[in-house]
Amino acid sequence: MTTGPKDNDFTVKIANVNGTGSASANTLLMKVLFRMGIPVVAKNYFPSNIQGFPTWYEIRANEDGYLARSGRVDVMVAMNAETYQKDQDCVAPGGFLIYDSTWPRHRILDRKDITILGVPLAQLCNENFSASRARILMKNIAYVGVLAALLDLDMEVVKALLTQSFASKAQLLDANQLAIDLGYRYAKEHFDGSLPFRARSSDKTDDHIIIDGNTATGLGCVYAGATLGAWYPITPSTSIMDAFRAFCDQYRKDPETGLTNSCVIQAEDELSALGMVLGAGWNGARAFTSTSGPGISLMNEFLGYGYFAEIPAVLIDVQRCGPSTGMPTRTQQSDIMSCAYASHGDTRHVLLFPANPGECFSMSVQAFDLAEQLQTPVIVVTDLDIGMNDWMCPDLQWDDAYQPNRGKVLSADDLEKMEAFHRYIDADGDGIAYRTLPGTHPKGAYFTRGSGHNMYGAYTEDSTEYREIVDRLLQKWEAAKGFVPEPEVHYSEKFRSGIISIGSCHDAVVEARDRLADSGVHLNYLRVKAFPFGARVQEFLDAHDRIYVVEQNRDAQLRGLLLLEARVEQATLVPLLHFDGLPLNAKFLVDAINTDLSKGKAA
């Protein structure tokens, strides 16, 4: 079921041309909406390259706070010549198409279940702005202007915007104003009345943020008491190191010296990140590295090293399209399996699945704390989506007196009783050895090894002994599931038809089953927030006959891991799959439910 546009519900997209500054306009126009109280969120759609290709923004207003994408566009702003054509066929009928009607375009004229406006944009930058750069990007300010007297918006909303983005530069602030004003000023003498919804000023974004998940993520780093970051850059995770540099500069300064107290480095490739991570955790450092699924690819043999040696490091993994380079700034899920079981030999990593921005900043401590408790990898597998899209989310929540867990970590008083400290003997019988920090005691001094050790940290090649270390890993990833947050489940009513997903396709999922609770069909529904997987997540496929699996992959990854890690028929989860490298629409859902449905009835 799709709802037209109204009030305070609506889809508009720009189409434009990377590298003509789009981007400030359009983040203007969402920063606008969000100030007004409208519940808003904001999706780029932009190539891999730095100029010249096709980019869009699309930006969707909900009065009932809903944050997918809504599977509709019912206004585009046609910028691009060169995808005119494909512009103006994804607008719903009943929708609006603006374009610059500087020099005519006729092919874009013969839809006739929709408006097109034609404004001649570049006319009225030429006529006012006498430099070729301003012309070009006061033309992306001026269709804001435009909208802006189509959709009603508060232009002391605007003004403000502007005055706080160009503070201290009145040179751009005066041309920017110039540039919206024209832009409304022609709108509102052409095209007065034209939409058929506003935006009206409401409370809805009362202790919220917007925030992108990588920035999220940096913070939350910071938070957890993170000091090294290692990473080499890669799209779309580069910007989680940015964010965490610039935290630390404002938050990790040693009051005294003025200095920062942190180290932020940039390696040669992705496995040698990975190693400064891991060496930075044996000594006792909270240490991370940001990447995408190449670098998990190549990070594998050191993953299996942290794995093995059982040493505490945290990893961010914002999934992008693959296979090989595939799409590297479009989203997809599809590292769900080689990040469950990186590298060769028995291994099992334990996962954390950020649904927005908010968890990536509450998962990131969270994944500090368990890498340290469980004294393994662990790895925050986030997306595009959340990673690098503009997010309304509730305020972070802060906490000074948080204090982080630093797990089985003995002590010089604690080592000073001992008669003896082997690094890798199970004392407590939950899997989980005590460690020790360099310099504490000369008695916790063992060595690492990567290769067969005993439970005295010695070099072994007998089966016996190999078999105690890895049965006791395989007992503590067990322990783990009591470590691990808790899926998130609702239950309709009790019917034996369920959903299950993750990460970034929550927010299509739960306005999807509203959508099917309107028609009648309701579902209960488990978002899968971690793994391993814990008895909640075993008690909801026990209790449904038919549960659809929804992801963003192909190969349908998270119900190929249920099925290998939990007891369930095949037969009992229906994969939904959705991976054209955009984000996932709760009218795909709903679309595919129905056509399912209607099978089963018809049978």
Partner chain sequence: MTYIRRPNVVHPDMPSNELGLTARDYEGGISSLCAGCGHDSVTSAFVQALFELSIPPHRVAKLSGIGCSSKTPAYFASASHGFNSVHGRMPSVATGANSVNRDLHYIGVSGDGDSLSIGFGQLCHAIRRNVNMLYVIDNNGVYGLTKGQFSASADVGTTAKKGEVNIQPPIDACMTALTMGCTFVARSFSGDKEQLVPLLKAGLVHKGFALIDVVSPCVTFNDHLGSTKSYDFTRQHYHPAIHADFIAPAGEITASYRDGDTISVVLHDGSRVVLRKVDEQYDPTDRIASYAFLQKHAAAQEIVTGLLFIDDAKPDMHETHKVVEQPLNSIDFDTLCPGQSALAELQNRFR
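Can you swap the form predicted alone for the form predicted together with the partner chain?
Excluded here are partners and other molecules; the one chain stands alone.
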């Protein structure tokens, strides 16, 4: 589908062993490209252990600004002998493989259609560094030097980045600089010239940042005014709370007293984490928890409670590869269904689906507004790819005029003026009742419960009273459709076929549509941003005969939600499923859609 690598359009993949400090080398390389003004995509494939396992890092440089992985490897840096075979296999024909030739491996590295470049990295480092840890670490920095030579990287940028990173550690700076030079010089001396595709300074990254979704989410929670983060550590969501805590320390800590305007509690498990969030939400604070699939499973009971007792709560589910413990360091979108209907009984939850770190920031703020407006748990459903990988995105923006929407909360004054307060009366006809906060006013008291209750908040086992409550909850669900963010739609009335997709599939879909358009296939596109679906999703469904539903799970869960909660025929929705744990790429979609279209023609 693509035309092979060219200047500012190539993919470098680095195979390494975790625990060897390769992360900083890889980030350095990616940042150099970014600072040269070339859009970059970085994907990290790391193992679910701490040290000694294979790990890969993939950088796509791409002048056109496509943000999905390319699905192709032009340069492989193979630092892990254990995976040489596999790593060699995935290089595109005509590509390059760099390996540590301190120990030559002609027998294994035997492909004839690629160029194999040996650099004696270990030897170079052993000759130049004495400490054993430094020898390991500097090998990695040295390959950055090799790549700098081969790809024509701007050495000023490299230097500036190093200087910035090691501002306060002069010794480290020198060591790193030396390692870079070792690699750079070796390459310049032993390989003639650079590769046929190179990095050239550009201007496509102005007003952009590099950020991962979890950091952006943590930041969003700070900006939303959250004061309690309660959580239990789990990959790949852990860095959300790390970020929240760090930003609270930065922005909310009184330097004199050392006291902070917020609280982060590491709960004993996920049940407890959500219990804390519900307690805080009931008590009038903005509170959230972050977790991944297994946590969502454990939170089922409390999620149903939050729905039925109508308590605001924000959850972030950073999806990973299921089922069960699955592959904790691989990505998937397979919690969609379980988030939507978590808990026994007739229960439904409002979901938001960010597609990138920028949306993680804005949607985490929206989530708090929605949770308080609708008095219900709201789950921001993201994934490992968005959450833990470094993404390029436009600068985050904040509107200082923003004030949080706290929903229908009665003040002491309101209560003072009222004859009597009843918790679950639908005064406004939108299915949303007024609530009160503990401690506000004696008239505000009510008894929150997950057992049968009537409009007045009293316990009931009466069929009619029960129906009034659950029917109103449906009405609230309808109201929610008007509050949640609208989908992103790219639409031309000429076309009767389309794509519906979700979350981190977005960039692959964007790229695939362009490639398909190149070959005359035009597909409209809707990206769902929230559940329940609103009117614009329905319009899109109505307007098309054939819609590819692109998502990253085995069981077509988004398609399932559409069948359950919108008006559409099964045959209209063609599932396009990618679920091997790696992020989606455009080629997969282009191939799948072309195959489907040719089947159509053949029939």
